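As structure tokens, one chain now follows by itself in the form predicted alone.
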Amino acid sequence: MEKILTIDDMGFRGKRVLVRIDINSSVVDGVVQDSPRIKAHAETIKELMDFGAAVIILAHQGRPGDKDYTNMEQHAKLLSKYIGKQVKFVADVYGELAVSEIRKLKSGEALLLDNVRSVKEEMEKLKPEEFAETEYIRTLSNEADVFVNDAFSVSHRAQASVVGFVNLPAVAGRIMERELTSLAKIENPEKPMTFVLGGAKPEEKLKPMKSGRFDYVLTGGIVADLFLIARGKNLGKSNKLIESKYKDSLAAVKGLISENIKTPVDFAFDDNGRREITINELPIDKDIEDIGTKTIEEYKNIISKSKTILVGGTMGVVEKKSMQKGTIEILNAVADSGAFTLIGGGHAGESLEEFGIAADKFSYISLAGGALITYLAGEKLPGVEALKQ
């Protein structure tokens, strides 16, 4: 296997270092929300600053046209809070202003360039070598000595700032290193291996199930609804949403049905408070919003026998306190299982503090969502491939 170099393999004093991070965050009423990703990436940046590097940070926020698409000024302030030193925001990515500010940068200082997705070439369909020839990547490459990819969570995307710096020595940042080290432990996992699979975005989360690596898949959320409908169950109101919004995923699910994929036997819905019904009481003219008590106990029994457990999503609509029961009980069961436990990106990992569950009870909490799913599906990640020597 090709070797991936890390920060430990290179000296940084006096060097200008381009660092790609992923601090894409929720935006509420125009305010960028703090997140575990920002805190984690701040550690990598601070370490490079302490080594005497001049750190040039690349990141994105949302996509052009989306509500959460904005510049990176607020992100710079949040990074500064965690680093304890100023991270200067530059309202440019590779133009004259950006180049001027990069050249002013001294050892031990850092700046954050503007949203890389404001650059047309960032998300074009090009090969790494073709990205390297764009004015965008060529300009930034000329201003740096080293490229550090610390953004495992966007490394499933072959985008310019992730794969384009082929003309620079490249190493993995601390988050990238930790993600890859933890994921290596599930290449030859201790069995049985269980995948707790819930939440939304089923089109992504179904990919790993085709790999056949899991002994059990415990479903919740939209994923559970898909499998129930594919098995011929009429849920009621939820059927309409699934059949209109997730047609492609429903078709994919029909080819994945097997005995090791477990679906709920009871459910919770909001009826002026939490109310539960069994599967035999369906259909119902209400949105199903959580797994029920019997399902929780069945899932907990499987979890207690598992040796490797991955959590990829929530069991219900955790934004509603009355619908957090399934997720909280399943997460507590995973935490107490004694197995190697890995939580994927998303609500499950980010809500541990709110749920009163200690993060250190899990073997690893990944900051990745789509990249983790792609890895579990056995697909190569372009950003990781670009780091191989």
Contents of the next structure:
Amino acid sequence: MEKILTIDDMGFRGKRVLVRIDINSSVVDGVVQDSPRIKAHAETIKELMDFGAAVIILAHQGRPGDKDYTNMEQHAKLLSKYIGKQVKFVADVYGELAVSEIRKLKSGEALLLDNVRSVKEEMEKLKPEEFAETEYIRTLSNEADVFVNDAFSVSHRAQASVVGFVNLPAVAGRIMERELTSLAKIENPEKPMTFVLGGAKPEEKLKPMKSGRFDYVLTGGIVADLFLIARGKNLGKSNKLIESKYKDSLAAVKGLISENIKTPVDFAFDDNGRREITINELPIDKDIEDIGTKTIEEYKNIISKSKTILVGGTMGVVEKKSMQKGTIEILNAVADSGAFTLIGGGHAGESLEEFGIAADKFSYISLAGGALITYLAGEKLPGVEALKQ
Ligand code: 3PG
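What would the structure be for the form predicted in complex with 3-phosphoglyceric acid, given that what you showed me was the form predicted alone?
Full assembly next; the chain just shown is listed first.
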């Protein structure tokens, strides 16, 4: 395998270091929630600050137009809390303000630039060398000596701040290093292998299914809705959302239907509190927000027979207390299964503490969601490829 250099391979004293981290977290009523990602990346940044680097941090939160899209001011405060030193928020990414603040930065200090996704070029479909030519990446490259990619969890995105710094020496940060080392351990899993697959962003979650690696797939959330609709079920209100927002995924799902992909047989919705209905009572003019009690039992049965279990996403809308039941019960069953268990990032991993489930009951908790899934599908991650020498 091509070698990936790490922080240990580079001297940082007096260097100006651009660090891409992924502190994309849940946002509830405009408040960015403290998250394991923020805590973990704070360690990498602290280490670089302690080495005497001037640390320029790049990160994103949500996507323009989405509810969780915000600037990075609150993230800077949370990072500062974990580092024990101020991480200054700069309300700019590469304009005059950003450049002047970067130039003022001293060794041992850190600043967090604004949401990189506020820059139009960040998510354009360009090659790494083309990104490097943009004013955005050129400006930042000129202000730095080294690029550290610590963001395994966004390395499945060929976006400017992930793959564009081709003109700087690049190394993997501590989190990137840990994720790659730990995931390499599940190359030859013990069978049966089960994938608990829920949450949002279905397009990438479908990828590992195509790989045929999983003996069972237990679906929840949007993924479950997709499979049900593809099998001809009318869910009611949820159909409209799926058919407008996830048209492509729906088409992809049609080619994936198989016996080992399990879908819910009952559901919960919000009717001034949790109410459950069976599949035969659909359609319903409400959003489906969790799997129901019978589904939980069926899924637990499969979990108890599994030897390797991967959890990628929640079973329901866990932001609502009344809709946490499916996710909590499934996570508890996975934790007690005795199998090799791996939790993918996003909300399932983030919320363990809130759910009262001890993190050390799982074999490995990855901070990545979509990136982990892309990795498990056997696909290359552009951000990781960019680090290979
Ligand atoms: C994630 O939360 O999985 C990463 O931050 C990537 O976010 P994205 O799916 O919006 O690109």
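Residue numbers count along the first chain shown, from 1. Only a predicted model underlies this, so the values are computations on that prediction, with no experimental measurement involved.
Hinge residue among 34, 186, 280, 286, where one rigid part swings against the other between the two forms: Between the rigid parts, the switch point is 186.
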